[in-house]
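Quick heads-up: it's one chain on its own, the form predicted alone, in structure tokens.
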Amino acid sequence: MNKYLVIGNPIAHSLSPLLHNYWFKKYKFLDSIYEKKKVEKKDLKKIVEQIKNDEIKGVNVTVPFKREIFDLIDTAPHEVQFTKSVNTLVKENDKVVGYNTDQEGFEISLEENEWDFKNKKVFIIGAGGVTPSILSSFIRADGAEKIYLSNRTRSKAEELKKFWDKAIDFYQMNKDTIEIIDWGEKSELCDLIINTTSVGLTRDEKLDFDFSDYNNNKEALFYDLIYNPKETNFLKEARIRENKTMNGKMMFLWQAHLAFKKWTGVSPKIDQEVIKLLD
């Protein structure tokens, strides 16, 4: 039996097994099974070794280990070496390779929503493992005009800004493209507000931000990368304010699609049946 995993902590919310096992059945990979596993940081090395020993065929990595796993793999594509954020592991030529399908999945989700981030102002909440991939979508010559970044631990946001400032010349961006703001403080009004944190996985959790300036703003898009629950308080409050809202379901589907293709060579179809599967 070919075993696949999604690892993280927490992990109970993950719908990855539901989706991948559906695709395994649909595309006749009847000798494959996908499970979820709650792990600690100390377990990551063993997971990598199990891939190398063919005990596990492929792994998805979710919060909070997307950056921690990078130091344990054998190699990664250039863009992953740059962001040091990994969400997909696979064995290739006896080496454990770390990929990141989050960025492309995120960009496809916005394209499908007919949302163009060129010259837009973006507010990113959180500086965790997925944030470098999200930033990669905006840091380029035809990317966002301004990016505000806020993290509960400010030093993590500053570390991320320092990292990207080194690449400003390469990406032909202005030095002041990224601006750090304190947790809970207001930025100027933005076109896109993204929650990259895990706040909202529990239904009563709320972010400590005042978005009352966005009341009746029907153009601002509030995007929560969380997809389960379907509507976090972050999105519920945005809907009440009459903002546009979007959860992470389509990003989740597309990053999974890309991971499945790397593991099996099959490009699974994302249709209404698959979308309804996650509802």
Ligand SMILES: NC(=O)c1ccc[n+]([C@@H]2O[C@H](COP(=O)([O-])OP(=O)(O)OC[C@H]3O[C@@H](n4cnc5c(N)ncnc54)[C@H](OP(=O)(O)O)[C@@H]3O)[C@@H](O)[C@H]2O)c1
Given for the second form:
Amino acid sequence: MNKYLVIGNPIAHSLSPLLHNYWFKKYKFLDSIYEKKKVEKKDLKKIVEQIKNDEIKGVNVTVPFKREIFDLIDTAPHEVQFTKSVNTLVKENDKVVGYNTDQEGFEISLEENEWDFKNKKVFIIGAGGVTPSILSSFIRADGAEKIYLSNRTRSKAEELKKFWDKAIDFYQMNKDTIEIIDWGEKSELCDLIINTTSVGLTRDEKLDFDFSDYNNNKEALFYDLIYNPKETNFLKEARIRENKTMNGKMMFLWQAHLAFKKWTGVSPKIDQEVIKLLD
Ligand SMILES: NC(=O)c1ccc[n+]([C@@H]2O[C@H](COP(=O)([O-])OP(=O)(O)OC[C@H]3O[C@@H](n4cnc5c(N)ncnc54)[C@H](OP(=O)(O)O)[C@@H]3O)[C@@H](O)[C@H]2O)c1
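The form predicted together with the named molecule is what I need now, so please give it after the form predicted alone.
Below is the whole assembly, all chains and molecules, this chain first.
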């Protein structure tokens, strides 16, 4: 049996097993199975060893280990060495390689919505494992005009800014492009407001920000990377304010599509059937 896992903590919310097992069946990988496993930081080393020993064929990494796992793998492509955020593990030429499919998944999800990354004002809430992938989507030639960044632990947002300011320099973007906002404070009105925190995974959780300035703003897009629950309080309040909303479902599907392709060589179809499967 070829065993695949998604590891994280919490992990109950993950729909990865449902999705990958559906694709394994559809594409006739009948000797493959995908499971979820709640792990602690101390378990990560063993998981990497199990990939090396062929006990596990492939792994997805989720909250809160995307950064930690980077230090345990053998190698990673250039862009992952930059973001230090890993969500997909696979053995290639006897080495455990750490990939990141979140960034491409995020970009495809917005492009499908005809979102143009150019000259936008963006407010990114959070500075955890996935945030470098999101930040990096806006830092490029013809990238964002302004990026506001806020995290409960301010020092983590500052670290990210310090690091990404070098890339800002490289792309000759305005050196003040990234600005830190104190937790719970307002930024100027933005085109896109993204929740990259895990606040909302548990139904009653709520981010402590006042977005009332966006009342009746039908252009602003509120994007929550969380896909389960489908509508977090962040999105519910945005819907009531009549803002545009988007959850993390399409990003999730695309990052899974890219991981599945790395493991099996097959590009699984993202069609209405698979979109409905996650409802
Ligand atoms: N749709 C997708 O495909 C996709 C892909 C990747 C991730 N995600 C989602 O993105 C979220 C973050 O993932 P991650 O890997 O970055 O997680 P992570 O590394 O654990 O980071 C968690 C982030 O949430 C913040 N946070 C946690 N509890 C908080 C609280 N009570 N109040 C305020 N802030 C809090 C943390 O702030 P501190 O630094 O202050 O602790 C940190 O910024 C998760 O919900 C995950 O499911 C979705």
